[in-house]
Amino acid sequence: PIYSLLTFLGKKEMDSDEFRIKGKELIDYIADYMENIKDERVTPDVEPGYLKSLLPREAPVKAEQWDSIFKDFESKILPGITHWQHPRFHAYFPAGNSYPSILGEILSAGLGIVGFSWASSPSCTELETIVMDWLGRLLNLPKFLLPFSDETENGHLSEKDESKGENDELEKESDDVILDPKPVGGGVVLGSASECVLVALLSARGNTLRKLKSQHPFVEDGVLLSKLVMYTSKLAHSCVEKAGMIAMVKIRLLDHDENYSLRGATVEKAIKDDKSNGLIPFFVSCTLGTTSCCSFDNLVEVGNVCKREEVYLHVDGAYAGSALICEEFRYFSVGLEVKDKYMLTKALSVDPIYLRYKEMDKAIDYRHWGIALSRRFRSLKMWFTIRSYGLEGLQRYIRGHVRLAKYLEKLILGDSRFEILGKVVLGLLCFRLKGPNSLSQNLLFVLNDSGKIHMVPSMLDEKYVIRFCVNAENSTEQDMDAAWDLIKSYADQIIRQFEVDSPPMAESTQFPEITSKLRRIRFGISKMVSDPRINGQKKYRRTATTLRLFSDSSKYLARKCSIVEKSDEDLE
């Protein structure tokens, strides 16, 4: 009655009474959504720009009722949602949602803190340190990477060890910034894998430039920067290349071996070649579980090269790294014992007077460990999730996804029309229809357009493959069977149409120049962002010529290529 009276009198902003009511309703809504998501389309049936015509041009001047706002969410926003938690969402990687993490997110938002320093919220800083130590031990990381090793107290060297170790050398370096006191190891929660790569690269670049400047004090900083070069595999995530662009350093994309792994000899040769040309190698990024096919770079070989050449090594374990909580997958991490010497906190430290406080010589400030100053209480979500599942529950989650991927692998290998590229190690596999790439590409298009399943493509040794990743937490063998039935059903249609069309002219040796351009048309719009070769690639608008050169079964693909540039005359 009180709420109704206040509404009648014109008080429309949400107060604590309404928050209690609507908050409980929202929890029920989320639970119902998670339980019934399997009945929805995986991907929305909308076109770009659909939402603009449904929402007002201007923001509202007066407050609106929650019920009215939420009604618009259900009728206008929700229809454009791709359901990442759907049991048939097999694109990209798992989003890692769970009920404990959702509740932790709500609590974090409710507290509304900005944890840039210990003083800004002591619990935020200290819980992050503790949770990262938990995580490091769960992953069986080397002791020197942990916040709380046997030789440290609260993440710092004990008094008896203050005069020992590499920290002495670091202390001698003069600098204007104030550092966290004698950090030994530790981890930090950042917003994304992209941010992790960028922070690692900026840290390595900063320390390298500082060292070079001490050796060449009269050389301009820009000249030194122009000589820096970093290295990664062609299968590395696109965020590595983007980080290089942001840091303004040269990047070498190196070839992989037959197992899609970056090897030490390849890195060593590239480093020696660049040194002979007057460049300065300083950073290598390896991957545990590449985006394209979940392959693993050889950390032992590459790590030894980096140690010999005094080059910083970064390991991206955004996907496969979590599997290290299972003993049977810890062989992935062999090579992490190659210890990096640089201090993350030194390269990114900025210490204005308004952020200083009296206890700062005793505490860690995570604002020095990344780019952002405004830091959310993300460790709270991790704390709730780790405690709610326990190590056994988390291991069961990882092993369940691996088991389902192996189950699907057997189904696919039982059909002679398909092949699998790369090894199925974790919850991801890459498959394709045998024959020209257009078969697999058309298959993926029709599968995704059906809205019943969602996957994304990749390219491995010029072969177009379909990536299938087990994502949903509670996926079952029945979900794998349903996905396989859809794949087979649409494959039947694609193959029948291909046989009717008979050999597509686009593959004919009579038109080698046109064939090459059409390959770029076919693959340019569908390569994953992890494929570095897509960057800067020109795309072509659909023309009568392109349609003539495609067989009937491939015209669907050609229609999807109506992007920019190039005319019939260019192709002819």
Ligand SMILES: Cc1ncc(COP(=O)(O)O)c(C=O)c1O
Contents of the next structure:
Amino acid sequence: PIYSLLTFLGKKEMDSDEFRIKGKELIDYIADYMENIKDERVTPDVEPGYLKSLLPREAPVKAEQWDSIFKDFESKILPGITHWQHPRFHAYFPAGNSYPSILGEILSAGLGIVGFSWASSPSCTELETIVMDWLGRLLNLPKFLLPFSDETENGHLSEKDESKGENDELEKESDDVILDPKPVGGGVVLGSASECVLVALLSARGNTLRKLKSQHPFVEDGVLLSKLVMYTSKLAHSCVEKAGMIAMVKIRLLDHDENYSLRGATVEKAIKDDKSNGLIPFFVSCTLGTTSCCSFDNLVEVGNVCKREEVYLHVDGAYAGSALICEEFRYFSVGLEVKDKYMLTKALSVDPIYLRYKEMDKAIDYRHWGIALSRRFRSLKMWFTIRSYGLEGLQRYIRGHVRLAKYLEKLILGDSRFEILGKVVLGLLCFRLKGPNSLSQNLLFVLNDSGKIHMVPSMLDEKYVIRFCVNAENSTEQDMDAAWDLIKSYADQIIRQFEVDSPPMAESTQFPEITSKLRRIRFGISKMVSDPRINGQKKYRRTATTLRLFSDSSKYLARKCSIVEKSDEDLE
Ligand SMILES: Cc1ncc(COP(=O)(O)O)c(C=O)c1O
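What would you give as the form predicted together with the ligand, now that the form predicted on its own is on the page?
Okay, now the whole complex, with that chain kicking things off.
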């Protein structure tokens, strides 16, 4: 009522008094949400475009009251939310939420700084360097990668550093580029793993082109660019392919071995083949913990090939990288080989006059380490989180998820109708119903359609698997039991219907159309896991098309399991 009165008196925008009240209410709201989320459907029951009809077409001209805006959030926006913090959300990977990180984010937003250079907010840059150093040490990264290694002071090389001479040489090479002051190792907080791959690729491309240009000064840049080729596994996340598209370089998607791992010999052969065809290999991206099944590329072998062939090696640890804080998982990173950060900052440095300041020869400017100029104070969020958990708490978090995945693995292996593909190393496992792909495909459709649990599929050697990731921070064995009960009970239905409706057939003769269709579609997992069309939602063309490819009995099965096969008109 007070605010209605204030609004009536002409005080429209939120002031600090109202902010105090609404802010406290919002914190309570978030805490209630986290506590009660388990009672909700995991996925929303809405159709694409649902929100458009519920909200005005035009932004408001007059200021509105917070309470009425919030009411709309609750009644219109919240029903369309997929609850990533739900204990039965097992899709994708964990969002890594926590109470300290939420508060850190609020504080960062409250300060509202834009830290594009040291001068634009010194502690934003300096805390980032410190937090990156902490993180590097927690992950047990090689000393030379750390901002504050024994040889550096305040993040910069001291006089006694041996690589100083080398850096000086490089600096002379290109006087036109203004560089950070001779840093050695270091890290930077970027917005996403996709951005990390792109930045690494752009810097490798920039350095390679610069080197080629010095060797062939009369060859056009475009001609040199057309020769560059990069490599990654077929199981690499699609962001690697996308980075290649943006950088306009050729990309080879290489086969993995029977353990879904990219091997050195495969990379070496591809590099040799391309070289003999006049191409210039320059970049390999490996993954520690692939999105499809959490497999690990062989860093030792691939790293050695990269060293021999003088190509850059990038390592994508978007999911499994954080497990390096636990000693027992450090074997993943054996063979980690990287080029120094000096190369990275060199490729992306531009320094217009309005961004210069008097201390710039003594400070790090993270704008040279990525694409964005404006940078949020993300390290504050990390700082609060790391301090609030401590190494022990973070290790407990990761080990807890691994323990639960192994617990579920045991339950699944105890049921002879199921099989698990790939090794269960961290908090992710891939399972399927033995038999034709359509069984597991139907199982996932009905599970997701129920709204009681959410998972996404993957394709491993043409076998359709259901990915199960332990995501919620405080997941328990009871949560695994509950998920397993759901999976089993829907599997009972699917198998019963399959036995009733399908005459026995050899695996190779079942659903030939869908098998060949699946073969044609490149089931890069990243496409699959991010594509709602295959996650049991109705009204999508590919889902319906896929179902139409089923044999008659399977169509019947799909209908029995309440997967609605839409006609073409429905789909328009
Ligand atoms: C291994 C891997 N790399 C890269 C990405 C892309 O991550 P982002 O969404 O942060 O760009 C993902 C996303 O799941 C991933 O699993």
